[in-house]
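The chain below stands alone, shown as structure tokens; this is the form predicted on its own.
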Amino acid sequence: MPYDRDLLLFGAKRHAVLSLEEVQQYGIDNYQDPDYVSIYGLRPSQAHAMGVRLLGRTAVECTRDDLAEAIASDVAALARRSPSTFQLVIDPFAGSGNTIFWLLRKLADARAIAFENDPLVHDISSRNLALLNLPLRLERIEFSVGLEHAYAAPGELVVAFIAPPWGRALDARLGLDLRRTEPPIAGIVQTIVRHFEPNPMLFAIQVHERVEPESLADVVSHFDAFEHKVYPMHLEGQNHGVLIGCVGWSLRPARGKRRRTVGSQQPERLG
């Protein structure tokens, strides 16, 4: 029985706590790498020895170290070019908490808020983070409700990492449809923009190397400036990437002074 995406995400292993051998087998069967699911800066054997445990769905859905560090580095580089010297980092669907762990490494002085509404994922990830003494607490609440108690200081840059469960939004032939994630990406962006307006915002959305074009254009239309890149870490068809978008500011100061109306003009490309 192959330890593939269907078994761990949709099958009998979805809510099962995986053994070290199962975590490694998933990496071997899908990426020819027993250390593929490395998180918190630890290889699976190191993490397991410390008491870190993963559910089947988390092994598939987590943003592993190589990818999380690459995304965090790109986000931090752009955040340093923003008009604000203070950052509030938000992860509405934290899962393992690995991406926000890397974001806090790259944005050393940032504050952080993370939400995880699934009770099983929340409990096991909270225990993992406590074992590692990470300065991060997961709030067990739906993110739109949790945001009601989240505040940004005037002018503070809000950095949001968005990676909701893809579920069946990822099609092997068509790629990732950002309208079919759970919930859809554009709605998440709109919710965060409404809550934190008029603060400058920087969104980082985890994507697949193939993204359904109309769904990508819909999300990009909400940004003043954007960058879409793929990290070539694996064979073609197995790579992930990031869509980074600015709202309320851009690399061109004149355009960052007033928030544009969605669809009123073409957002600029970051570079």
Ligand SMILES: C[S@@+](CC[C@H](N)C(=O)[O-])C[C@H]1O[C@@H](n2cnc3c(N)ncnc32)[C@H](O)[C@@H]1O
Contents of the next structure:
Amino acid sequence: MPYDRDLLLFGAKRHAVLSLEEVQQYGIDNYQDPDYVSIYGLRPSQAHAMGVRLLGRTAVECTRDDLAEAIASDVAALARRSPSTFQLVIDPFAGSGNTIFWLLRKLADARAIAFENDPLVHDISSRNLALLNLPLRLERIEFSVGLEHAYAAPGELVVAFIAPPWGRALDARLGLDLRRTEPPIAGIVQTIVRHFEPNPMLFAIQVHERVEPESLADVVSHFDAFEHKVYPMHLEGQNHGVLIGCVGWSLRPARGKRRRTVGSQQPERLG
Ligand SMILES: C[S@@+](CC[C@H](N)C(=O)[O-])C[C@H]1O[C@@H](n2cnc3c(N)ncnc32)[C@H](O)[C@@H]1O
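Starting from the form predicted on its own, produce the coordinates for the form predicted in complex with this ligand.
Now the complete complex, all chains and molecules, led by this one.
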């Protein structure tokens, strides 16, 4: 039986605690790499020896080290160029907690809030973070409810990393449809913007290298500036990327317009 996305994400292993061999098998079967699911800066064998455990769904869904570190570096570089000197980092769909772990490594003085609504994922990830003594607490809560008690100080930059379950939103031909993630991306962005306005905000949305164009246009209409960046780490068609968006601030002053959209596929537009 192949250890693939169907078995781990949608099948019998979704809520099963995986053995080390199973974690490695998923990496081998899908990416020819037993260390593919490296998180918290550890290879699977190191993590397992320290007591770290993963559910099937989290092995597939987690933002593993290579990608999380790359995203966190880019986000931190932009955050440092914002008008704010202090930041609130928020991960409403925390899963393993690995992305917010990397964001805090790169934005060391930031405050952090992380939500996770699956009780089993929350339980295992919280234990992992405690075992590794990582200074991060996940709240077991639906993100929209958790947001209600999240507070940003005046002028504080809100950095939101958004990676909800993709479910069936990724189509091999059309790419990732941002309207079909669970929940859809534009609604999440709107909820966060409504909650934190008028604070400056920086959104980082984990995406695939191909994004369905209309769904992309819909999401970026909420941003003052944006960039879609791809991290070429795998074969074409298997790469992930990030959609970065600024709200309430931008690296370049707008000429004549209060809100504007810059960017598309040209990384220097926000660089
Ligand atoms: C794609 S995973 C995120 C992976 C994460 N970036 C990591 O590094 O592990 C999405 C997570 O969001 C959780 N989730 C889904 N809907 C949610 C909601 N409405 N509120 C909070 N968490 C949610 C899922 O249980 C899942 O663990």
